[in-house]
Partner chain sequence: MTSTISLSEDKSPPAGGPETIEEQAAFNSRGRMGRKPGRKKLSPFNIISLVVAVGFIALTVVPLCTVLMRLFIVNGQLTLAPLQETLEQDILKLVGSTLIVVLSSTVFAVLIGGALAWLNERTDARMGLFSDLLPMIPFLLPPVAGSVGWILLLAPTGGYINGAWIKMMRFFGVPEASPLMDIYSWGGLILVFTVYGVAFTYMMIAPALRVLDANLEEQSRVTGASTMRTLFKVTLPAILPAVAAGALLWVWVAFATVDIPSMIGTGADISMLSQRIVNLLVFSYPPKQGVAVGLSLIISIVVLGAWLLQSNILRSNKFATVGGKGSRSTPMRLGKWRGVARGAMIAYVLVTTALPSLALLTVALTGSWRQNIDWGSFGFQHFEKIFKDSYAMKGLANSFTLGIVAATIVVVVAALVSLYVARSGRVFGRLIDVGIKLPATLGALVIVVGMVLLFTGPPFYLSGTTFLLLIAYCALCLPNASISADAAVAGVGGELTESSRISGASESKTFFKVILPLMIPALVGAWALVFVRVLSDLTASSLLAGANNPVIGFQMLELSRYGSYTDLSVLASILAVVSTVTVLAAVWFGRWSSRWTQAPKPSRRRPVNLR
Amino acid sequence: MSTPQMAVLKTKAEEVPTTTPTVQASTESREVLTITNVSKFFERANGTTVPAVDGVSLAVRSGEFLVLLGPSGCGKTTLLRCIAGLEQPDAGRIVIDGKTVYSSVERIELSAQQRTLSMVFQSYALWPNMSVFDNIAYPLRNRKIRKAQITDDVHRIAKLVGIDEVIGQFPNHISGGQQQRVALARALVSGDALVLFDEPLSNVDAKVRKDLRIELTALQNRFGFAAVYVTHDQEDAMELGTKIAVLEKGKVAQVASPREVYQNPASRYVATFIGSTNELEGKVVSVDATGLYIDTPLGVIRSERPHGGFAPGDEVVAIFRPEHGYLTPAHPGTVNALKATFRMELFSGSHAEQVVTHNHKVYRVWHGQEQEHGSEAWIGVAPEKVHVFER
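Now supply the structure block for this chain alone, in the form predicted on its own.
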């Protein structure tokens, strides 16, 4: 578990001015974080070496919000800890705000305390015996900031994140959402150009989580700091990120804007990890100038998206999202008509999901009317919405 001492990563008084640039947004756009070919290996009990981070290169500019997204074991937390100085990489280079903090070639490795960044942890890492005010003020006191300046900065940031009314209380007397705001305020009060987030919203309920996403985005827009945010939650990634790096087994599978990652996934892995998908494995039967036809268990499906040089006979998987499909009780008379069996309708508030099956495999679409259980149903989907990847 993270300790409170880990929550403040920059503590050397001689490296900071006697005033702090708190709550002053910067209009300057510059590269705040550069990661070049960073790798980190772990050794298993049987002696084999596992690459937790494998040759990752990324860059984050001021005002950008980079989300590291992926399942457990993909390397996202290890990469974040390498940036923070809590884990030593085995190779590569890390530059923060123009200063090299790690280089395997130059043999440079600055400690966590020497890196100009702040971090918000999943466990909040608040001191239970210190008031909200004192928790927020801790990094400023470590930097020998004047008392009057500390008081002004703490009250200002507390008001911005909506906890000024509880500033004299202790962490165990406030809600989980308020505790998270205290941790966020403590990170922002230092005015560092880079803020790291290690799944900070995972311990709050859905409603508070939604509100905090909005607040965090507004604060990041206001201050203009560069952010690196680790999560396995797709909604966090889509709503917070200006760009998403999807990690797979220590490598970057795709890095792009949330919209680009969702609408134009680079691989089957990315497509199935971001959002819901229907997958149809099959073989390419023909290719023409605008697309290709694939023979699948539900019937022949056509894709009119870039198909990457597939040829007849290639084994592929056709993927489309539930919101792009529609269901009819009779053949829709279109090029893509996939025969299945209706099972149920699931109402989700914003939409009703029609569930169909074929040979015990489940498919979902968002458009169409509920039918009789066990009746014949046809799925239709536009060819331009069908992605095709190698099997």
Given for the second form:
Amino acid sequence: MSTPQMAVLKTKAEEVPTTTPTVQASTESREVLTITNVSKFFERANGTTVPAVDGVSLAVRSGEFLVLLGPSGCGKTTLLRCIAGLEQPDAGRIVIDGKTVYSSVERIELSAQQRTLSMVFQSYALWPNMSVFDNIAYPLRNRKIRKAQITDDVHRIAKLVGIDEVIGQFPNHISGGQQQRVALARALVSGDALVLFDEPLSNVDAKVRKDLRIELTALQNRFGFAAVYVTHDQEDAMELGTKIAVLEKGKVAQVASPREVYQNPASRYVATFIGSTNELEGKVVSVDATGLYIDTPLGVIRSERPHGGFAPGDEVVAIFRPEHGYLTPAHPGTVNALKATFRMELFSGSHAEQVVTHNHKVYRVWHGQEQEHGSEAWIGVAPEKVHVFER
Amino acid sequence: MTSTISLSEDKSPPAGGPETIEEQAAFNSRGRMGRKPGRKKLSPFNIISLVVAVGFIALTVVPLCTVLMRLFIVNGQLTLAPLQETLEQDILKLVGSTLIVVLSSTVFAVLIGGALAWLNERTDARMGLFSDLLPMIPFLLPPVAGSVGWILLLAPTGGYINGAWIKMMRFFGVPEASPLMDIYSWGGLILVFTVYGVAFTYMMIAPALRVLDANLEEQSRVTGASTMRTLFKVTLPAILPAVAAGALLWVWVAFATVDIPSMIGTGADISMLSQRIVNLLVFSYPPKQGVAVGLSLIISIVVLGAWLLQSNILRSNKFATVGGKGSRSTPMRLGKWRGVARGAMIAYVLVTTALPSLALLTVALTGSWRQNIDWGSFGFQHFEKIFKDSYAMKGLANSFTLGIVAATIVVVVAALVSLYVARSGRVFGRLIDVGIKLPATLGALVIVVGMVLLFTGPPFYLSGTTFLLLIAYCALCLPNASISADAAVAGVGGELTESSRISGASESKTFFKVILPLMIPALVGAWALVFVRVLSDLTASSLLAGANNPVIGFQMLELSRYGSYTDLSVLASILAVVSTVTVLAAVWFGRWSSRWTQAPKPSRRRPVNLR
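Would you mind generating the form predicted in complex with its partner chain now that we have the form predicted on its own?
Complete assembly follows, chain above in first position.
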């Protein structure tokens, strides 16, 4: 019994030569999607306009997996729907596969059905009145392709994503995971260079989600399409993306590789949105060639990763991640030693989180030992792991 | 009279006017917000839908305006005469008796409907078929036919139930027992009103109980509250809006209903508003239009008030306690009471539908309404007599043709308009939507009165034509069909159509492959209900039909005035059988054609990989 994702991984491992005409494994990487200064405004009931997307510029090359990450209401889904042609931007330019599909200056706008892209919806949007086969065949039938060819292509893609057993069923008669795969197959079958994903994994449970992430990455490696993936889940973003665009109130806060975004966040917003952090607000005491000292409620902390130029007296926030901190019951004798009160240990399997408080504010570190509730505890953290942003 | 018509004609262009302005505004505002270079704004679909929608809105708005004007303008002169005439009537008695019947039937309907809904949705006395069937009863046994059935059962001398009661009393040694109940009385009227009211209150209360978060009740029980305390402190407050909405729905339907008062009220010598209007317009010579219009106004004020109150309650959502998940609790266990509850529910259905139907069939098949049923005379000879009677046949043929044509027109229009409203702008779409649903909110009777004033005189001279009946049926049935179509469109909208467009399908392909197949089940259901409603209608039929264009409803009204109950029973039986068959066929077809939405039946065979 082999699971579907094993099938995907196996075909990938064997490197089956690409016989499918719909699969175009291009060797050189070209720009598939270019967005320039796209804006979209919404009108509130009281007449004021709110920018949902505010001058966003992004580019995605073939084989790239761009994740649009942000909290709900940051404009990520609106941006995706603008790319798809389901909503009209108010300004900017969108180029898909070398073809301008929207331009406010040139007054070009192609409708959704004229744009060569595929999309996987959050609800999967499988048509309940069509069988799995008909669902997958639908995009091909809109393109004047021979019947025999359609049948071949549908069966091939169904086998690839592991749903060939349910191909004659109606979508409501198969499991959630299978529905997810049907939606995926339908998006991939036409071999479009650009595939959009609107939080497609948000409806499946954690275990299936993990499997599907691996499958999705394998499929993308195999087909080489460019992907734009909307999510608010940072785990999805980190594992799937080759590039993450963190959105904040309709603007791009940072675009970089997952590693870069995590290790070198561009702003306090990005740092706190991705991964967990400890935040210490305070004032700059002194600045030297390699770093600066900040006076915080827990004591003076040294940082060697300032983001921007700071002068003594500036109001700043020092941020470090729990995995970079370690806890000791006595002063550790390092540059940074912050005094707090021990509260509890939270064991989560791969690591144990030590929770300390100071003035009702909670701080977490992943290294150290459990100690008595209410006892004195010292947090140590290397200065090069402490980021400083303006407040 | 002439000037009234000409004035109303002047009115008709503005009826479409504001909409066009509104559309212009919506168009402008969208044009300002963003350039839509590639958007085809006026596709043929949009133009057709718009024209149809505005046409149908005019069909109800213009008669309404006519009613209003007729109240103040007679023969081209401003006058208060109609108002005075109206007030000279026994107006307090009329309104009073209508209120008594409607309000007391509402109280009973809420109590019975609420109890049935609670038993069926929240306890283990639940019977699936019952909950499917109960809201359908007005369509299975239409009020026109049902009223006749109740007369046959509860008439003071000949009624089957009363006869049995007196016999039973004599058996127990009471020789001169009075009848159990007289249908021709306040009690009788209220009884029949209540039976039909229960379908409406149940229809509103049951869904509220179904989606009510079970955790609320469970939380109450966990904290140690008894079943009754949970019911009164938790369940009832949570569904209060639905209860109020159900009650008001029935008030607004019952206030303008013509069928039951016409069939029973006349015999009971209890005048109700709607029945008086019919009498003034149809059975008075010359027709007293002024007074009829004045009375119509009273009805529309009450109905409008009930509607506004109801939509306010439904919109406020103050008590909305619907759980986020579709959590379905284990139903409340009734223990030894379960059998009793089930028995009561079955008895209720038997008494309220089976008994009247049986009485109708008995009289229709034996040809006589007698206490001692002559079992030997059972046969279809009386049906044959009706079928050979050219006048009766004309009525039947008219009703069937009108039902089929009107239902088809109405469903197509409703689907078009719902799709159009779903796609057009907020303000403009809402305007069209309200316009289409207007007849339901103002009382069908008032609109028909307006049609009588508008179309029967010059310049239309449509009096006594089948065409006028068709127009009236279409206008009256559109709101209900429109609500069904809205639900169907809502189910299709959003990602399902968007994903078809993304797949490169053209507008028409998306419509025929995705939208239409998904809407068909709901539309077939709507078609059946409209067909049955037209067939059993008395509102438009009593006012607009005549000897030249008879329909079933009109003939039944005539027969009930002559007191020929055998023929009446035959017609009522035909009506009931056709209605039941149509509705059940539609329900069956709806299930069959949406078979893909139902979960597959659990297979008895073990899956291959487990063998």
